Amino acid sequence: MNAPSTDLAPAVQQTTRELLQVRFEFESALHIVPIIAKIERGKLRLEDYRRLLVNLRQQVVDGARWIARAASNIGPEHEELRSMFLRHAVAEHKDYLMLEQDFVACGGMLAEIRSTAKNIGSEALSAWMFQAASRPAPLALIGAMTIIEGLGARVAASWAQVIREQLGLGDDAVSFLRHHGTNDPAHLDALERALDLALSAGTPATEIVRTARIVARLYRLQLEEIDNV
């Protein structure tokens, strides 16, 4: 989801602009998160990267699950949106396996990444996602997807390249970030259609934007709370 097309309805254009502002604020705030600052300043150590993979994995396992739960609460009156949510869940339900592969490729033990508990930020993010997905017709979660997919589309590929170069790793150790850098732009394009459908169905724009703000803060929290379990 980039700058809104003038072909879109005015309400969709306005909501898109508001979501872009939330994304800008979210990504700007990430610069001061310690783990992200290390990546961007060339200070990342191999152990830092392994801890990032471990801390992301537990929440990524839940990602497709909350999307699927949301789809189960979208009725037949929103059939196209339900199908879009289900396709998204299917596309991402094995993403955590890439994190495991990356962890092993950079010297980690598979048992460790599979057994470590969520950090407190990931607990908050996953818990909020599941309760939001359990509401009737949780179409406002399009705002959440915009934040998460937007991050992947904008910075995942560049982070993968920087991490690979800083640590002397192969592509097999940054597969998760490379995958999202390649695939998330298309997911964002699909979300533009989903936003149009959700607003046309009567979902308040304020709920979609508020959902984006909440998820942006909670996603940042999980990065701030690395290893705080």
Given for the second form:
Amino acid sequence: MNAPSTDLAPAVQQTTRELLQVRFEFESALHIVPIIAKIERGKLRLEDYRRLLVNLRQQVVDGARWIARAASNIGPEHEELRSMFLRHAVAEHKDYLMLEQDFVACGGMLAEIRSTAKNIGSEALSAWMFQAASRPAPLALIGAMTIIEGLGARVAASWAQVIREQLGLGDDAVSFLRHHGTNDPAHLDALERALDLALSAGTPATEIVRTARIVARLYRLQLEEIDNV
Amino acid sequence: MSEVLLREAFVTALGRCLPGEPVGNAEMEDFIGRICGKASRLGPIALAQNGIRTRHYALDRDGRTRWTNAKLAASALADALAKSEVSAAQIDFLAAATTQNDVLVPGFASMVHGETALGPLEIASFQSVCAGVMMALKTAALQVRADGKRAAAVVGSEFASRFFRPGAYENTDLVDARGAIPKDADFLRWTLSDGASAAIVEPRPNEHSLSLKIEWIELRSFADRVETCMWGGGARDDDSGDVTPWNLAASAGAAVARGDFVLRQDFRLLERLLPMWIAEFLRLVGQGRLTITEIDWLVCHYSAEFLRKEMVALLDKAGCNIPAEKWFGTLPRVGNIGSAAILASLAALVEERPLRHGQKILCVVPESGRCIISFALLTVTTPPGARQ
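Rather than the form predicted on its own that you just supplied, could I have the structure of the form predicted in complex with the partner chain?
The complete assembly is shown below, putting the previous chain first.
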């Protein structure tokens, strides 16, 4: 079924280029999000970091769930992509436990991080993700994963380091960011293969890129709406 | 809305002024001097990173000079005029760019005009860092295309070395007990040097020699999201990133003592600028303004550390990397001459490479000051008789 990769290469390159642009513009826009600006200026307070962890957790719980739902809507004609989605969901479905552990390691109460509602940005992000994953053959979600994994691969490790430095924390308090800094580059590589397959299967590149742009905006909204629950 | 027919704009001559003889790495400190009498420990490291082998200084070994920044600019302009099919009297617009004018008042273009044989004409001053000359070139192109100018002169000029002499650092709070200055200040002493370059822009190509048609010039600032990365003339608060201007100090002497006039660079911030620059490049490709395979020459103003392996790998995957053999630059022999760099490199490209009619040249000028990226696309235009 797959078209020869030589025919596909320019389309893959073009989509890769457009996704890279969306990723870098997303990264650029994050510098003016207040919580990120604090991290980068070395002005993060311990309480700010705890609030960041609380605000991320609920959406991270949902992350593996929408990927799993998307997998359930991928039929046998895209078996290999379904495997990839499922593997990705398995790899990440307990990531929220790292956020909980980090929160406790920096003085938070487990009951609090578990019980706080999503902020309204996370609500928008999760709701959009679940509806997109509920559509038949939602292969364009590869664009969404590229944004989220791309952020992890490029900036999570440096955030982990500067947060540790400015707050005097140990590695055990930044395990979520460190984990993503270490593992997301490999996930991105897997996504390149997925992108190749999805384009071969006829998924319109415009949909993949548009999905990336929507998720980039909603992810930023989540960070802009810290504690607006 | 009726469509307005714009004229075209061509670079019809390029000129340079690289003062004095080339200065090798081993002799550098004879010119910029040794702070507190001691050789810099950072120097060799900085040189290994930037790959510069020779540069020019408008100072002699004792720090004396017969130059000013305006004189360097005027000299480059005279060089361009000597190669041009227009005479000085035909120039009706002058755009001048520099990082630091000779004086605070008046503007640089006024001071340059005063050093030339040009008659009364419209002028514009551009104070930025490396990208200032792209602002000047774009304005010149627009003046020619939309305002009926016959011939515009563009100059970019730097006299950086005068700020690097020991006297600029000694007796400031920046010198530590061992007589050393902070790395973020010393690094630039080993990076920046002196020189000027100029271009003549006209609405028509040359009759006798090659011209470069200006297809478009794009420039974008990201100062809304980035702290000041390279600065001089103020004290920066490292936490907030805010720069307090020297002129708000109790006295000029107090500002000097605080080290406000020392040029400095925040290396940590550079990391954040690169993705913004690349996103802008990708945006132009996405808009169809730039077709990678059509680029014959890439003239990119860069410092070696910007060329990060990760970025090249990403651009490769996106099919946007321009092969190394298409890169042309004069950084290793001319040094980093800021706003003078891109036109000086273009002048060397025109002299040293066999350019053919229709070839596309992409000029890229990033500026770290507070994050600017600029691009110009040029098309080689030869006289009809010279085309193959």
